[in-house]
Amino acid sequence: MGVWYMPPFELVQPRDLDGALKHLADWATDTKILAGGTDLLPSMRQRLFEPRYLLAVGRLPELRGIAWEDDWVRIGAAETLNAVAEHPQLCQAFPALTEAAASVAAYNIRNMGTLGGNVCLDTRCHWYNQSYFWRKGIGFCLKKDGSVCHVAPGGRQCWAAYSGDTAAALVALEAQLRLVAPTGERLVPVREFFLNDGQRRFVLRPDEILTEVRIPQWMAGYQGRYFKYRIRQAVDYPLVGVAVLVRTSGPRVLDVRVGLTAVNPMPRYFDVPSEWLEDPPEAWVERVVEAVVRLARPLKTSLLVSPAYRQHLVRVFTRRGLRSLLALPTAA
């Protein structure tokens, strides 16, 4: 029988970003960042994390707000997923992102969960997201406390799948992340933020806080869709997520991008070569679909659906997105 009570921790509630950074200057390796807590707190109950401190940043004014500034659209990392999903200008400018945000969990969870938290979501796997006693019974796993990846026992890489919905759209939108530390700040493209390793996950350092997501304004000219497969429609993480973006000018297709989530240890993307688009869409849609499918490497991180079926859904969602955005007849 598992133990489900929270491990002890101290809650730190700074008044501003400077106060948060002062704490991280001394206690970064003993601290977890707390925004909405919808993923972190259940993981702590499973003893996946046992930090000494939780640094609450969800109400910091420096991490809030949605604004059009210069050539960028700035979205505070602590903006809730519902705030993103229901923002009229974002819905018009970046529909794939708002659809992805609206697909996360259930409405009440989206009222707590944040955009930054969804981007920084922990990778997931059947062998990892279990209680301490369940994991102890199998000798733990490579990602936490053990030495063997039960998904691919012969390897030394963790294959836990990244399952943040919004990242599928953000990689296609060429978004950037502002990371702030006591020693300074940096802008990191979302495409360079993630690592293809279920253990390390991303380049965010323990002393850094993700403060905002920035999307170039010129991406507002794209049509977009997000498609998601999960077992329970109101709760579960995606087992497949596909964002499709298309930019057109009259009958001409100028650009096509596809972002993937939940089928690799990191989100993936495919920018369609411009020379492919010189032909009519019917000539290249299936070529794009097969190129995207080759990026997907779902393994047995979930026992609910086979890897083959998840890869099949990548094909279905990519084709569906392209054909709907290009107003092509539905494929038989």
Ligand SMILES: Cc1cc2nc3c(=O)[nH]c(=O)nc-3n(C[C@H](O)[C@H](O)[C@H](O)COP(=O)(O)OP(=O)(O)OC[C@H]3O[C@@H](n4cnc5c(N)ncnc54)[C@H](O)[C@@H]3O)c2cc1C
Given for the second form:
Amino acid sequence: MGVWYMPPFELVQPRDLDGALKHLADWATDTKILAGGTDLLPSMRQRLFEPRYLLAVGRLPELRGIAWEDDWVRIGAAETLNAVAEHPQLCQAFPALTEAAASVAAYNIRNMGTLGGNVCLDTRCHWYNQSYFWRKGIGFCLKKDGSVCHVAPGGRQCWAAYSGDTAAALVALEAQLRLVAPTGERLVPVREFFLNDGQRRFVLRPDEILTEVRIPQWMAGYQGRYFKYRIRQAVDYPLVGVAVLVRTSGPRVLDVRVGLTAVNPMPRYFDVPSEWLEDPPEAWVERVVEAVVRLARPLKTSLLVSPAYRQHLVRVFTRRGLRSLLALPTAA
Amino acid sequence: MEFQTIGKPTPYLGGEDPVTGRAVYTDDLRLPGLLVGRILRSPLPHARIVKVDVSKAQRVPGVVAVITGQDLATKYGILPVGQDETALAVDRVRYVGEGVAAVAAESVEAAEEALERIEVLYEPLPAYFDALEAMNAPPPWIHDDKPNNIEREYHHHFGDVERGFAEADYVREHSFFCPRLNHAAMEPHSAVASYDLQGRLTVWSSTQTPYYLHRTLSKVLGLPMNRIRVLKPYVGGGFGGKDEPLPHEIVAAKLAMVSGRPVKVTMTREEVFYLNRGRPDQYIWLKIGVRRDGRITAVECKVVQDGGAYCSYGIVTILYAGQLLAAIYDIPNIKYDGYRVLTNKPPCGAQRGHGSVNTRFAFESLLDMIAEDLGLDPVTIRARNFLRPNTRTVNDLRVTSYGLPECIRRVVEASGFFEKWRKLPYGRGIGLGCSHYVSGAGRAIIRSEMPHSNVVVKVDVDGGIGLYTGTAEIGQGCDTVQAMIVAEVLGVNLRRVRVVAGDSDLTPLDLGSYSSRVTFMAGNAALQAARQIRDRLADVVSRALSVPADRLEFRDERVFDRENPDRGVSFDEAVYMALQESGGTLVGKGAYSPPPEAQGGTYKGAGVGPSPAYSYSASVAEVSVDVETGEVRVERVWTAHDCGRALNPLAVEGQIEGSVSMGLGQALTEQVVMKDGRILNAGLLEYKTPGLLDHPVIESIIVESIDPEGPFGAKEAGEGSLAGVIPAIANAVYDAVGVRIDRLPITPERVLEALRKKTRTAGRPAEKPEAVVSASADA
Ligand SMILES: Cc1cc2nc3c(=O)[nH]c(=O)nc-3n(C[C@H](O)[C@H](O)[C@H](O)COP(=O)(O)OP(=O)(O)OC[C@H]3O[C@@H](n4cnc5c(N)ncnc54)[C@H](O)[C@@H]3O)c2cc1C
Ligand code: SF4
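Same protein, the form predicted in complex with the named molecule this time rather than the form predicted on its own?
After this comes the whole thing, all chains and molecules, with the earlier chain placed first.
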């Protein structure tokens, strides 16, 4: 019970991105990319993954660095969450992102965990994040080794919740991801990266490496906040995550966006239509709240809190975020 | 009397080792030829074992030994009346995770592969996962000799509750529920065993009770105790999870005997949750009658505990739940109906505050509810019911020292209770909870007349003081406190004392680290042993200096004439002088048995509850409740604990903080969640023990009532505070937002739900201006 050793694997440690791509050219489907390992390694112990190779990308120079370049702010995918969370200019420019990064897990995990790994985080479900013994005893589910979903038994879809914190901010910030494969590279908007399917999760191909996350510099003009519900402040995955971004000019509200994580198989977002903003905020804040709440479809993937409660928190957090950034009085 | 060592905050002897990673725990042990032992566990909650075929497992390369239940068929259990377990299931499994077979192999991979290849044919039986359901289930019972799946029931009636309730001006009753918990000690259980060519078995185990393990190994393996040696290396916390012989220890020993090689069996965290022995699911129904002034006239309580598949400590747990309704307040009439029920879940056992915690949560909550109905404050209603020191309770518990009034006074003062209670803004609140606990059990659970603790102190030519004790240091500081007692008596530096502990070849009998007994009992034994050494030295020095022995003072590493301090010898000289005499090596020997008056009454079940002394504690918690999310944050806790005398105040504070921490977890976040006998959160990510950022500021206040029988007046400090913390938090939540949460843990959803119900019924008049919604946490 709870097999306590790692499944066997071979660690591949290329010196640079080229080396990594060479390995992928031959072995992509037998390989899992290893960054900080804080998500992947515990899952391997649970036998959720048994790859032949682990390709270490954490030290690749091409995946490091935080820089302002042209119209973009470029963050290397292997930068640690603490490096992101404690970067003074990032904190200034994209507070929702740095707050989200700072809220991940615990300090020591953030020293290992990377931004890229956080974006590519596996989806979570209490029927899935369990030991082999446990899953076997209860009957494997469709996300791994089985054919039924215990959460939504009739269907053929996995509803495991995408639970990365930073994605809530990144979808609102319209960030892009650079994905590099042996055959070439592509830039994918974060908004198009994820799939609403807990099993397939995103469009990343097995031979692709996420090398950088880039954020348009003009997003630095937004105020932002990230709200997270977790049971323990000391260490816990989000059960709800809401990023709120607001751009104002004097009394005028120019733009409002909300990013949402941990309540669906993918992160979601809502951009407030610009016509709404012509009215004073009190006229549309609740409409925004309801629009965001409609995006949230939490199912019984979390053990200790109900879907209804998570839905409720989406409402509370969105409202709080909007009201605090718009300097409206706290709702009664 | 001015102490030299006692009462000084003293870091643990050898405390540098665990904090620098140098401490050697059981799993760190490496022996030549060491094999890995692993246990095959049942995937079914209740089934007959039709066949176990290990032939394929035996053929896995690297496998050295395979055993099944048939190899260890002798039943055992921690209680003489609960000998119902076998180390591996023999013909029936009764819970998911119960061991069925075990292997020893050259590598963990080979061991795991062998487990995969063991073929077990099960015939499923109906299984029960709730106590109330199990009590009403038809046969087959989980144990054939336990009809209706009731392990044991008690119906106690002390005084006359009918009369008591008739005399009451006000009676209120309420139901409460507390879920199954696990201790979640940092170190998972581990055992290493080695069987030598002389036919002697050595077992190292991360245990709180080496002696009980020793006895059980002897019984199950059929070896005389004198051919078994039990050692306890460093232990990374126990909290009750390691205070009885457990299957993996016996399995390790048997595998070592069969294979002829040393074997280690270390639990994964998941296995720890199935090994369990934590607090049971518990239904509590409680009724209290009071006079108008708050004076309690009668208490009636019914408890149903879901103890899981085996007895373990269950009979003691169900008794403590009732017996410790007494000995904290003066209650003239008590009726108690307790049911310990068997279900197809991992066995429950003892956990910090054993048995007393859940009923205390109920009692202290209901007391506050009654106080409010009567227009009394929480302090007054408790004060109306104080005991007096040196009394005997209605259920025959002898109370000596009684520091509860002082504890309450101190926390009320430190917290500014009355400036805050009912006066804080909506969403913020303060609450009080009290508790007590035994300083060791008056009667040994093994029904033996032997002294409960024995200590030998030996002084030889190097002047070093050897302290030989069977106690189990598990991080609570008991090595240090015994050394402090000896150093105090002999007037020497603490560093002179070397503690040799937890090795059955070298150290005398001690019952172990449970029921908060060690400081009181082994402390008394150490005191007695040290005094014998001192008497012998005093005798020698008195003759040499011609000073009457009773005028000699032992202090600052010298023995001298109190009236003429220059006249004296160094401690080393004194030792040397004594060694010249015909007696040779100095040996002092102490033993402790609780006095007969502290062994309780004669009724059935009277053996559980009595103690030579009770600790007392009061906690005040201040909380904030986010009324939109339902989240409760405990901002600050003040806990006062009457430990008789704080021999080592640093350790006492540590114990208070640890108790607050565990109380916090039980109050707000911890619960083992199960479905069909499977644990859904058998790991530390989903079993929510609070982390550092979840903790309040804790103010520990030490109260010293100087117990007449404790060593230098000391009583227990390790458990008693915990139980008061939980109702303090629940009462604070009520003060904050006016909802009473009677089901643990106090989750945000429960708070929200209660708030919604409250607004729907718009029930009681608001005590507070509820319109002043507290600025939300983020503002
Ligand atoms: C106790 C605990 C608590 C946690 N709490 C949180 C939390 O609150 N919020 C949260 O968001 N996460 C949490 N995590 C998960 C994890 O720590 C973080 O998400 C972290 O950012 C993952 O980064 P990593 O570098 O360690 O990823 P890894 O574990 O190395 O990888 C994660 C996944 O991403 C893939 N991957 C990584 N890098 C790349 C790349 N460059 N290109 C392509 N694929 C890649 C890997 O193949 C793997 O599938 C927690 C983990 C633990 C153990
Ligand atoms: S949502 Fe369904 S398929 Fe997906 S992990 Fe959970 S149980 Fe498995």
